[in-house]
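There is one chain below, alone, in structure tokens, taken in the form predicted alone.
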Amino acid sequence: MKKIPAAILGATGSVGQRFVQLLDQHPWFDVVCLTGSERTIGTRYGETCRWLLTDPMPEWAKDIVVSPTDPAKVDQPLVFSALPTDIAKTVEADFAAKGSMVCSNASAFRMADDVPILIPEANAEHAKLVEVQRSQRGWKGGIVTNSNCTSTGITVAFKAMLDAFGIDKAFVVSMQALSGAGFPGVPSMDVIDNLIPFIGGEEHKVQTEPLKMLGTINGNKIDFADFPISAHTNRVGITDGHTVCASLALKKKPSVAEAIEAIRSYQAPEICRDLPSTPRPVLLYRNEDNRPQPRMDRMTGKGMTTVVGRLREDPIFDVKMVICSHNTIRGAAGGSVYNAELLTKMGYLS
């Protein structure tokens, strides 16, 4: 297929750099435009971007001249957004209205009735809300969003449990990596020899976003999944990889072996299975009593697989488990790239 030209908005930041890395030699998409702040506009990306990733900056990116984040000057059918939420609120809608399909990592539109928080291996059918946007808002393009990076792994694991047994309620405690705070992130004196038991706005996101993603389309909106989530969110001194300890009360009461088999056997919907970024496997269950661990497991499936372990009986609920996923790959840039692939296959991009 002819590659679809794409732009990355906010390309000099940490998530923007992940987009550059993950889209290097992508079989379907060709990055032709990188945008940045006023300070960087008109400069070469290789000169103005302080590269944060361990892999080297792709050669093709170095000579791209950074453009303003302006839909009048950036005319591409596909836009990946790594913008701050306050800027995304207006800019992403402007791009969608003009005709770009926006795959966003920002939270600005996540809870809009007609905008899906898309995780293809869990709720691919929600992408159809793009048609509602075009009908009701008059957009020529559209917006789909990632979830909060902590919500991603939770939702994939919970989807397997929901389909197999139903869920009555959930209790989760997160241990979130430093990269989730962006760059430069958390001051070293705050996090060394320490754990920070508060991340602004995070608990609300973790308690609501999975319910939207696990919900069902009802006309022009999504009916949220009907179970409560109670969340504690914590920042810990890990570079990448969010870990969540979760306890679930289930409608059907499985044995531990049955619950583990539900994790192991879960597959993405058929429409997603041959996409370039589809996690292989979607869910990996680790038998070891000390796994998953962020350093050991975050790059499973090139950083796209959700890793689950320590599934056992819960004396208060029914089962409990540990969930680990890569926050800046599966939970951020990689998730947006995966969403764009699904939208392409469904005919919303060409």
Given for the second form:
There are 4 protein chains.
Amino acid sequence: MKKIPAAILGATGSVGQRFVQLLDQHPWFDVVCLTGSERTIGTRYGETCRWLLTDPMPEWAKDIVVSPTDPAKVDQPLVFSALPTDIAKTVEADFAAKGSMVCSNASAFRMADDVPILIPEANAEHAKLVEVQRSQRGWKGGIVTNSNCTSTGITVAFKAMLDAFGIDKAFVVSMQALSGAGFPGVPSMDVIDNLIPFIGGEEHKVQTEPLKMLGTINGNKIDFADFPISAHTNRVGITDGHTVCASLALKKKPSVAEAIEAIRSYQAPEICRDLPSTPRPVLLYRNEDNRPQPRMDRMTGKGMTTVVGRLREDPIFDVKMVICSHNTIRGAAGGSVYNAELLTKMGYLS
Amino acid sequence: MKKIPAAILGATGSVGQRFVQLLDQHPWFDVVCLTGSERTIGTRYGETCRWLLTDPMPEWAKDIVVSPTDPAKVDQPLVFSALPTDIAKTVEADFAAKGSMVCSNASAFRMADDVPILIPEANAEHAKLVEVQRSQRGWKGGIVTNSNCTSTGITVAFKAMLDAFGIDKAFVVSMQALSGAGFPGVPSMDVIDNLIPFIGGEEHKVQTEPLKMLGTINGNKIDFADFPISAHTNRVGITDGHTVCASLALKKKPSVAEAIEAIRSYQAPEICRDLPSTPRPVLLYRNEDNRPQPRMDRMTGKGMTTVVGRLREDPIFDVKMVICSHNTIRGAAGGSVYNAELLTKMGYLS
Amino acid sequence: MKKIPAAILGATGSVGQRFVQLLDQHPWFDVVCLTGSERTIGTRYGETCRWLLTDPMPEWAKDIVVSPTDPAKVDQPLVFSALPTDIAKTVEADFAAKGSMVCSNASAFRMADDVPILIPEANAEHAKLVEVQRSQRGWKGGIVTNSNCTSTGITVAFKAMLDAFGIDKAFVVSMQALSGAGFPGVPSMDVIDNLIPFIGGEEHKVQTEPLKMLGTINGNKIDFADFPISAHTNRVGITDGHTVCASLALKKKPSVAEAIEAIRSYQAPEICRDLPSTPRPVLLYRNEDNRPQPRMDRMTGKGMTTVVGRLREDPIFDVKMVICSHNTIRGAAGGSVYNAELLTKMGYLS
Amino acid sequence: MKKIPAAILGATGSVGQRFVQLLDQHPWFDVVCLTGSERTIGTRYGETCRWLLTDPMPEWAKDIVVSPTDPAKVDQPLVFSALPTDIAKTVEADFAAKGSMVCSNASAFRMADDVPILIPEANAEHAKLVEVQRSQRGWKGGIVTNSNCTSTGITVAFKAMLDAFGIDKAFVVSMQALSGAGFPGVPSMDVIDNLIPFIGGEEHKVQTEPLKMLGTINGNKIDFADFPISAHTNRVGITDGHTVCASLALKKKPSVAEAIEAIRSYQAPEICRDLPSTPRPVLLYRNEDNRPQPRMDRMTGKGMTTVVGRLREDPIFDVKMVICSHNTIRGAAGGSVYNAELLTKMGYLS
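Moving from the form predicted alone, what structure would you give for the form predicted in complex with another copy of the chain?
Full assembly next; the chain just shown is listed first.
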């Protein structure tokens, strides 16, 4: 199989770097173009990029000369976007119009009716909205997004509950890692011996994005899942890995054992079970009473698995649980790569 | 006024040390006895105690020779207890029987029908249960307890809501400081770049103690407040200061502004408004969107004030808020000292 | 005594805020002017300043309208400078020329021949250089600086050794707190589960400033102390308090006990022993084998005391020790306030 | 090639667990026996061991029934020891006498004349002391140790300097990770917003062990390297990775460029260049002015590489540098595994 040429838009930032790392030696995709801001155009990536990851920068990336983020000059059929939302708004649409499939980590198009927030292990069929984009907007390519990093783990765990029991209401409180704020991101004085009970715009995202992801296609758009989510979001002094305490009111009333079994037995849709980035397992339930923990569990399944634990009765709703997910792998760049694999398998990238 | 002689039981541990610190130069009480475990009896406190606080050990404490925790040998009218729960079970009752007023930080008697969990700014009138203890048990003294450290801040903030609007249901998720676990307490490897979503026994306490504190005296016992609390409790890498995200369903439906005003205008019962340890203010509402924060707000009102912020609409219940309280001052030793002051004022200590 | 009117230049930054805090209710000085950058001029300090300290902003400061940092518009006889070095270079000289005594935390003038780096408990007599400034430069006021925050603790401890035994050589390795980098300062991702073995420009300062402070006045300038210092400087994830490991080769060869005694018995010059900010004690020697520690010891003497411990034999030089000092109190704003008190006592501020 | 059966003594502790992890799928060794304390004997390792590593416990280990640490019952030719020093003292000798090659992480035998502290990339030839053990003590097997975790990185970096330029004197100051203290190890309250400038016994080890490792075989014993080391050792709030600031006086006076080149070009002895655990590279020099950093660099070469940076002139000695090494991989279990590989290649394990 010939590899599909790919570009990474906004490759020098922290999410862009994760794309570079996760696409290193990818079996299907071949990164041949990295774009950056005005300042970096024309420089070698290896010189211009302040590399933030603990794995070293892949050799092939070092010599790539940074391109402008300009659809007229970047023509790969597959484009990963780590752009800031304001820039993504216009640029991603231009790429999609010209023929690229854009797998985006930006929030710009997440709430557009015909753009899916794709999370293959939960809603692979939403990818079909690409056809709506093509017919309605006349795009030759298309856009799929991945969700906000906190919404990701919540959605995978909730999908197992929704399928098995139906969901009526959900409370979620997050304790989020620092890498979610990029670099330089959160000042150290704010999180040493401290936490910040506020992340701008985050609670709204967490209260809405999972409902779109857990919704069902109805013609040209998604009918959102029909239950309210109440979210509190907090920043804590942890490098990677978002932890969420969740309480769920369910339509059916399972025992704790049945609810745990629903987590354990959840299967991704058949079409995405053997993609290169498929989490193995999709959901892991841990029995220890003090897990999941972000430092211990974030790298489960190469950072793609959603880890759940402490499922127990809730005195107001039905069940409580703790959910942990790697925010810059499953919740950002890794999610977009997984999305691109699904699109490839579904034939949208030929 | 002649000072009341006092003893501290279990004075060498971390809560015991807070008692020593907070009672330094107390205007009403004079600590003349410090008790400790077998190993420490007969040694000077200044030599035997591994002092954990950043303020230096008071000079007067250094020379006190540690006594056994034995009611036959300790006869102060006022006794502060920082004993482990299992020991407290028998020893505190013995002290109360003999005539001491025991102000305890232990959980041993918290759920006894005739023992109040006292939090003067919320339930000063519960102190009257001491009379029930005396009449029913024949004790010459009595026992009052303070609550679990996490329940404390919750209860003060909830009291303002309860009085103003009535409470139907409450979700709370705590992010708790390390000092709550004593010393050596939590291993550092567990909280560096990590958090622990579990604290043994804590969720049960947080789901029940506030209901007793917010209840009303009915004859010889307390009728608990009649609403369910669902709690998730987490340990995070912070030295002092517990932070709680709370969502409340209220009986009346205030606007956000009205709910904030209820926090701002809450007044402690008249009898406890000018005690030496009265928090000033009892409740502080902060307007910044990212407060309260434990490092920044824990010492408000000398560590006795409950700080609230981010009061906003909740999409499922009515209001959300963030509550911060110093766990070893307001939530432990400082609370017991405040209780003793109330008992003195009410005449139970003469 | 009528209080001396004072201005704080650069009052909105992190050092500026420490000045505001430390000058609250100062017995001699009365802050009547706060200056800030273009953006803040004309706004109320209470609204414009993002307050970073845990003690609340003093009430009097809230209503002060921020002034431009312009000697034509600020005419207090006493001026505290928390300006960035590049701005300090011209502005401080203008203030000094016009008649203000400038007590500066900036490094701009530290190495000028006729400007002292003043640390009263070690080199109070260096203040006399103000007379040289006046006679040679024609300034009506003058400039005194305090040293780099890391140099401060080193200098106080070394002064005791120098006086008692003479110093031949010194190795120092610092582990420095985050507040030294201001705000936003060090990104949190750089110091969670990590440290940075580099602070730009710091090693040069630590290798030179103590030698000027420990030097002797010779006519119109200072003869530097005559021994080499080798410094490694590191940033660690601690909010406040710099810790330094030092090894010293001494001219005389004291026993460990004699060296400890020299620390314990060190006295500040008579003239600065009873100033309002005088550290009490100047030097504290701790006997515990694991002290000083920054969280435990930084607030000793209200943050003005230099704490020393672990004095022991060095296998290459003569003695090793650990030194801890509060970097934003003794090492920054508190040092400047102490300098101003000394200048007042010496009559340079009338 | 048939794999060599191996046992791990003290397999349930933190270093024991690292052995289990690093020996998973080892190409030469096959762990068939795990020993533990009284409490764990007869239980399955998977049930009895509180696993502390982020990689999951290998499947094969889960079902091994824990054996007593008794040479009469454990007869593998290769034995890895993670025993406490006091137990190691007698037990390791018994194993060696009976015929096992003991690769030990304990300090019990490190200073015995005929026992090498082995660090293949620096002193592979010291392994020959095993023959002295056999001839003088009549052991059928033998003991080799690895050094204290802090000494390891120092020794590798110093070896390159010693070979190229000779060393006269060395100052080292460590900032050591928490995992070096085992579990539960350091209480969290001691290192949040804090550091501890003391680690019991550590400075003596760091001042002596490198000299033995850098020494030369002289008949039946090692002549220690002939230069003094002065060490300060500190504990900081970092999970893994020890960082050392070092200043070296050298016999020859290289330029900074020449000294860096000596680090870059250092080669391990030929015999250990292609062993399975050989660090690749042995030494890595980083050019960035703020590296090495423990979180970023500890996993270089799968945790076996010693990373050096910031080599620059020293104002007292000749060069300064920063050294970083993974304390529980290169500095503990990984070092012992590497030692066993060397012994195998040299024929001591047939």
